[in-house]
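Read the single chain below, which is given as structure tokens and is the form predicted alone.
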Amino acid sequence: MSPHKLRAVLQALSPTSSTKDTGLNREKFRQAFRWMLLARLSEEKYANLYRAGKIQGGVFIGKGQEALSVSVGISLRKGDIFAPLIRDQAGRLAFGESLLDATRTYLGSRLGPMRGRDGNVHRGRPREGYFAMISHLGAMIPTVAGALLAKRFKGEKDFVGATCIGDGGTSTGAFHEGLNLAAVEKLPLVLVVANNHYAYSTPTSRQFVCADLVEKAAGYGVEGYSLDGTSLSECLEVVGNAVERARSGNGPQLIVATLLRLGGHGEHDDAHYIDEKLKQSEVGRDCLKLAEKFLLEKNWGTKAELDEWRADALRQIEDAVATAQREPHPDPNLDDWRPLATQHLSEGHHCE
């Protein structure tokens, strides 16, 4: 079977078993096709900011891997966790994510998420359940299993983690830990792996040895999916009953996507590494072309209809900008100096 189809690892999902389907609808997808576009768009101009001078540290896209992203995000809903990494920003948006939280973070508006202290894509919201990126290898996946289970203590019903990582983050520790202890809990815990084929530089085949990552899935006794990341419709589907299935009590789901970055691991990167033949490949697809060419096919939109999604989402992120570049940067003379997890930015709750 082409690693590109969905592919259910036995180990935990019996033949018998039945996944609720969730459904590919026209609102949906047009509604994820127009978070992608938001995505794109917005980190065209954080990246043009970067090369200009404008942003400090780093700037991490997500152009080739927004429909995995998005899938993750829309599926989710009020009073679930989410986790996003750093090529996340569909995702980030589809869940709730205000551009204008996003620009000013990496602007360094004192307004922002972050207050100016923190750069790019180490921002969230925790008390919305959108939790700030601590690392990109792994460390989220025990941090989502442990908010999960806080839930689970306080007698909370109903709800889903979800976090993502890449393929070079699955060889690591905290991914063996975390997915371990929510397997042995049998936490509703959604894993979504990006397989881009490059841990920054190395390739796939310096990482592991197996011929699908989704392989994994059975040694922890989870259930495991295994995707085409460029096909919008498949991720929608694949991740949406993923989560479904999370939801309903039947523990971690391991979610393996097969896709390509579309570009190096930052902007500071030119990825003279990435194989030529796998640009030119199936993987090296450009899933929001894609994603626009399936709804034309199906008449789910007009050329007329994506003309004005584009102009409204440039007009978002200009606003955006224009905004975040307004406001005041920090000034150490007027900063108290507390760190994030106590009173004043803790968003609200009072802890001495």
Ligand SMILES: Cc1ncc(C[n+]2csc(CCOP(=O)(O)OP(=O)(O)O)c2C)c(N)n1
Contents of the next structure:
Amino acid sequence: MSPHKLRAVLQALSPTSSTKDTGLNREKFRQAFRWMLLARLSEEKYANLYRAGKIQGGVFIGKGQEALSVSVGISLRKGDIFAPLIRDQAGRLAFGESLLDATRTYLGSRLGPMRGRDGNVHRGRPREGYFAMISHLGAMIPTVAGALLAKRFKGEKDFVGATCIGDGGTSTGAFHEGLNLAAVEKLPLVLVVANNHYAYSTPTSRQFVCADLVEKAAGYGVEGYSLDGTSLSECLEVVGNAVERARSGNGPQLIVATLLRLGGHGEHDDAHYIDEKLKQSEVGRDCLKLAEKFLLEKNWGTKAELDEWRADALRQIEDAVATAQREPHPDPNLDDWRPLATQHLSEGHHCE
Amino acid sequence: MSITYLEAIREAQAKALADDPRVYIYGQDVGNFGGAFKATKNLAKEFPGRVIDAPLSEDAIIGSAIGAAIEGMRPIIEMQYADFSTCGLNQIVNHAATLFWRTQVACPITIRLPSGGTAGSGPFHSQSMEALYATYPGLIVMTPATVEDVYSMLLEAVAIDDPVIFCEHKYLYYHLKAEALPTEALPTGKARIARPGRDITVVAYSAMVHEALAMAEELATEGTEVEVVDLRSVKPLDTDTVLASVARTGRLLAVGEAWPWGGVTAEVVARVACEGFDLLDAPPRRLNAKETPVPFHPNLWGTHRPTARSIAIAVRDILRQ
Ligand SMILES: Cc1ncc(C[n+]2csc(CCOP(=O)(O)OP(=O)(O)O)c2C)c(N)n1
Ligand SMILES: [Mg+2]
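Given the form predicted alone above, I would also like to look at the protein as it appears in the form predicted in complex with the ligand.
What follows is the whole complex; the chain from before opens it.
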């Protein structure tokens, strides 16, 4: 059995999987599916706008990774920390980001959360537990660990922090340092790796040589799971279970999902280097289509409902785009150009 | 009572921990062991659970401090030596320094860097890194030169809502003593006239202030009055105090222990040249360490960095012009 077909709970550590609120249920699946749909359609819209030259900066989408991403966002609750990465539109929406916030950033509105100072995938609202990633891969792992340390200091209870990364990002020093620190402090960190087989154009054969990245869990002494990232039901179950295990004091959880990036690294990239055999394999299946099929087969939704959900998502997207397009762009004359919170300590300009 | 520069660092941290429950200390060996230099001696015992040993992971140590700061804490991070902060550079310059500007969420962390050279410390335990950090917007860089300043500025660093790179000089740890801890201090960003004089302005910071003062003492016996300006913080840099001093003396030498390319002394000279050219009676000059890694053997090290003697030579030279 291939590793990605198997939901392998690491034998050595064998965490049990049945905790409350994690099992597959109709309502959760339907809700997750709707976030996936909204993520897919909104990112398709951003990609179209990008091709029309209407987007500020680049567009990096999560097509093919929505099932995994949404499972993270939907398994967290208020008071938790979420530090998404570049392919997490679905998880961001499920965690509570408004579609308008997302759309504003892409379209350059100054009313977006970053007010034009940073763009697109770097957006966030850290005060609400929704961290704003820096580009440098791996950096958010120790950052989330520190936020969890702070919650422990403050005497908060029952909190979790989750962050996502790709197969390429697992090779960084920050990944190692961050996960190890979280393990030493036994923090409730859920680290979700999307192994989509490529880091930009680099295949995993040039990235690591272990059979499955989940083997790393044993090295750090944390619980680990590998799963099929194309299956929404499996993602919901495994991620939900890991989040609850972290919440109930079992320390860091490493999740490795196997899937494929169904497109370029970004919209500028034609992805010609992706192996045709992988595309045709089970790994290359579209998680959204699979989830739709599952929903209909289980009778958890009707065709008419699906049509209505799609129409509703498209309406939301058109509204968000129309609103953001009417909004002002940042004005360099209005920015205070001060990098410090302690305003009077910001240096002026000299020798100009 | 007498207190050293190092003890003042410990006392400031004890006070910060006692006064503010949001403060904690994180770094290698800072717990029961009390730190490589004993700057956290007994603090783990006095403040259980708030002075914590970290794994050997500078990136994660600083990254975690940023996350904790977002969640409302005020971490004090001890790097074992300033030199090792390069392993956490990414988190400092790309994350801590950008956080407020990007998100409007402040990042109140203090990163203590045991800095500068001591005899026999060599290339990897001697560096002066203030210029590297000062070039990045979003960081405050403090370089205290006295026992009083190291105490009050460390407390100020913890209280400030922004990331502070706190360059404490290892040479001063045991060499400097004061009678008592200060009860008041100059505000952050304000330089200090360490010694008044009317013939030439020598701008220095950190350990170089003491080399400059020793030089000034010597030149006073020859009838030369040197004004020594202690920058205290290199970012922000108190251009006004420097310009006011040059207005009195008409001559400028900027002294730093860091390397010659760019850096604090270059910034001081550039600002005076641009904004106070008419005040100068002679070309402004700089004196820095030599353009090599910091050498190991005391004979080499003693020549690598500026000293009272080499500063005196430069000053005499400028005064002849
Ligand atoms: C530390 C660092 N080095 C390089 C980059 C440039 N970069 C951005 S995304 C990327 C590939 C990431 O691959 P992976 O981690 O597998 O994530 P995926 O794009 O497949 O989701 C690279 C090299 C970066 N952002 N950070
Ligand atoms: Mg990848």
